[in-house]
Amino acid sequence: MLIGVPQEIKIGETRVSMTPSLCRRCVKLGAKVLVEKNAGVSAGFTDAEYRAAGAQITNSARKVWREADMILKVKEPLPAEYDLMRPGQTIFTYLHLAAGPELAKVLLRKRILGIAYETVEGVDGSYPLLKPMSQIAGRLSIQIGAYRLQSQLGGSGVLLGGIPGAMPGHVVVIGAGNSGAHAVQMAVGMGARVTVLDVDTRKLEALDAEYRGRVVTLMSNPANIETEVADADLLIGAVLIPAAKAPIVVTRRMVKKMRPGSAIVDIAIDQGGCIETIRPTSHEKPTYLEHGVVHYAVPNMPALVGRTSTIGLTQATEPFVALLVQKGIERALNEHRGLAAGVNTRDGRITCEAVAKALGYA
């Protein structure tokens, strides 16, 4: 098997899909690895390190795409890469097809075997390849939100931790999954007042037990959301249904009631976002103002910490990549139910029910 590792071209992307360590393991298992020049530099990995691990380095992205049996990426292919895909190729990456109908059409037309990190399942039914990036995005959301509340950036001028004699800022987190729970952790650590809402009482009970009254937990319903959003200094959207389009849980009317200069960070933007006023932004222009509220919605937020994100991601993907190399793609998919759950497109069909439903193919 020849594994291709192209340089990521999404704006501001600093992650790479393979570390030299993972490269070395793949080579020992019998794979050939072709890495585009400087693919790992932004994450702190040099071409020399990849060469020492057994990879071949090329200046040509086209060569990587055209020669590889399997393309290993971080982010979904962008329009500039559509023509580079080889019909029948395997692509293993975050696909987020529920929010990418055009990409889905290309994958179907080229009969790409698209394995999506976000729908690969663990033995316990969890999503192990989604987890590390959700954790990072959750933690970053508070860091970013706190910064965007600063007066000189158009924020309300609220310090999340407050000071003696001045109220701390109010952070409202909607969704208590991996990203939401890590947002809560960071917000509590900064000394903010924190409210978290979710439809799953077990998640709320776990957070209540962990923080012993330092966090307010509420059932996520329209009435509670409306009340808490209106009082939020920083609103974190962390609602995720794997593979499906994120549901809109915060309406435009709710956003209009927020105080001027308040901030929104929507972690669910990869799946379309869970806030009605949200639209994707980029690292070059990360925010916009709507109804007096600062909106941040960068889909590849973890790229802000490229080295940590790369290490976290590749530690999670390594067992699956190794399995694909060791057994071959077809056998690996046949023998590993969790990996097979990652298949979103195959032989010109969408094979993931949630994606098919989101895109109108079901």
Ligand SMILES: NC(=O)c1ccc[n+]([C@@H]2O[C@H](COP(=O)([O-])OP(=O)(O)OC[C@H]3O[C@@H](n4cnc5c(N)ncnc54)[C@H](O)[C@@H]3O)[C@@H](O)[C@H]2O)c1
Contents of the next structure:
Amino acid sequence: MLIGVPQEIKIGETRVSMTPSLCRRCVKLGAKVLVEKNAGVSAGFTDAEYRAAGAQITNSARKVWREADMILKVKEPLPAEYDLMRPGQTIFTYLHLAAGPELAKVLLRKRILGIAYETVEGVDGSYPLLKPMSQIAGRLSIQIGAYRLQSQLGGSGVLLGGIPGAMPGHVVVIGAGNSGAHAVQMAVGMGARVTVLDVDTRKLEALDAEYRGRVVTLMSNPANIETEVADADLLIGAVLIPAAKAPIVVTRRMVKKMRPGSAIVDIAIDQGGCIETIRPTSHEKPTYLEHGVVHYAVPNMPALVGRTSTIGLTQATEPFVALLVQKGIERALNEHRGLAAGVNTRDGRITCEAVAKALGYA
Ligand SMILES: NC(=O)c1ccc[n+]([C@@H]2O[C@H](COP(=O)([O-])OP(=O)(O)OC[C@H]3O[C@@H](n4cnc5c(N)ncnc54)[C@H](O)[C@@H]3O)[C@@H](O)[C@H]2O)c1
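Next up, the form predicted together with this ligand in place of the form predicted alone?
Starting with the chain above, the whole complex follows.
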């Protein structure tokens, strides 16, 4: 099998889908690896390291796409890459198709075997390839939010930790999963007042037990959300319904009631966002102001910390990549149900029910 590792082209992206150590393992297992020149540089990996690990380097993205049996990527293919895909090729990457109808059409037209990181399942039904990036995005959301609250940037001028004698900032996190729980951890660490809401009581119970009253846990329903959002200095959107478009849990009316200069970080933007006023932004222009509230919605937040994110991502993908190389794609998918759950498109059809529903194919 020839694995192609193209350089990521999404604005501000710094991650790469394969480290030299994963490359070495794939080569040992019998694969050939073709890496685009400088693909790993922004994550701190040089072409020389990939060469030493057995990869071939090319300065042509076209060659990588044309020759690879399997393209290993980080972010979903962008329009500039649509023409490069070879019909029938396998692409293993984040796809986020529920929020990407155009990409879905291309994958169907080209009969791509699209295996989406975000729907690959662990034995316990968890999403092991989503987890590390969600942890990173959750942690980053608080440092980004704290920064955006600064007066000079148009924020309300609230210091999340406060000082003795002055109220700390109020951080409201909606969704207590991987990203939400890590946002809570950082917010508590900074000394903020923290409220977290979820529809899953087990998630709330776990956080309640962990923080012993230091964090307020609330059932996520419209009444609770409305009250908490109105008092939030920093609102974090962290909900997920696997593979589906994110539900809108915060309405425009609620955003209008927030204090001027308060901030929203909608981590769930890659699935469409869970706040009515949100639209995707990029690392080049990460925020916009609406109803006096700062909105941040970058779909590839982990790119801010490319080194940590690349290590986190590839240590999660490694067992699956190794399986695909060792057994071959068909056998690996037949024998590993969790990996098979990652298949979103195949032979011109959408094979993931939630994605098909979200895009109106079901
Ligand atoms: N922007 C980025 O750079 C970035 C990076 C990583 C992950 N993400 C995205 O962040 C989102 C969250 O991922 P995760 O790994 O934390 O998911 P997760 O499954 O671990 O957690 C999601 C939580 O949302 C809860 N939820 C569902 N509906 C809800 C509702 N109506 N109200 C409150 N809570 C609700 C679930 O019960 C669950 O606890 C996903 O869309 C993921 O793709 C974005």
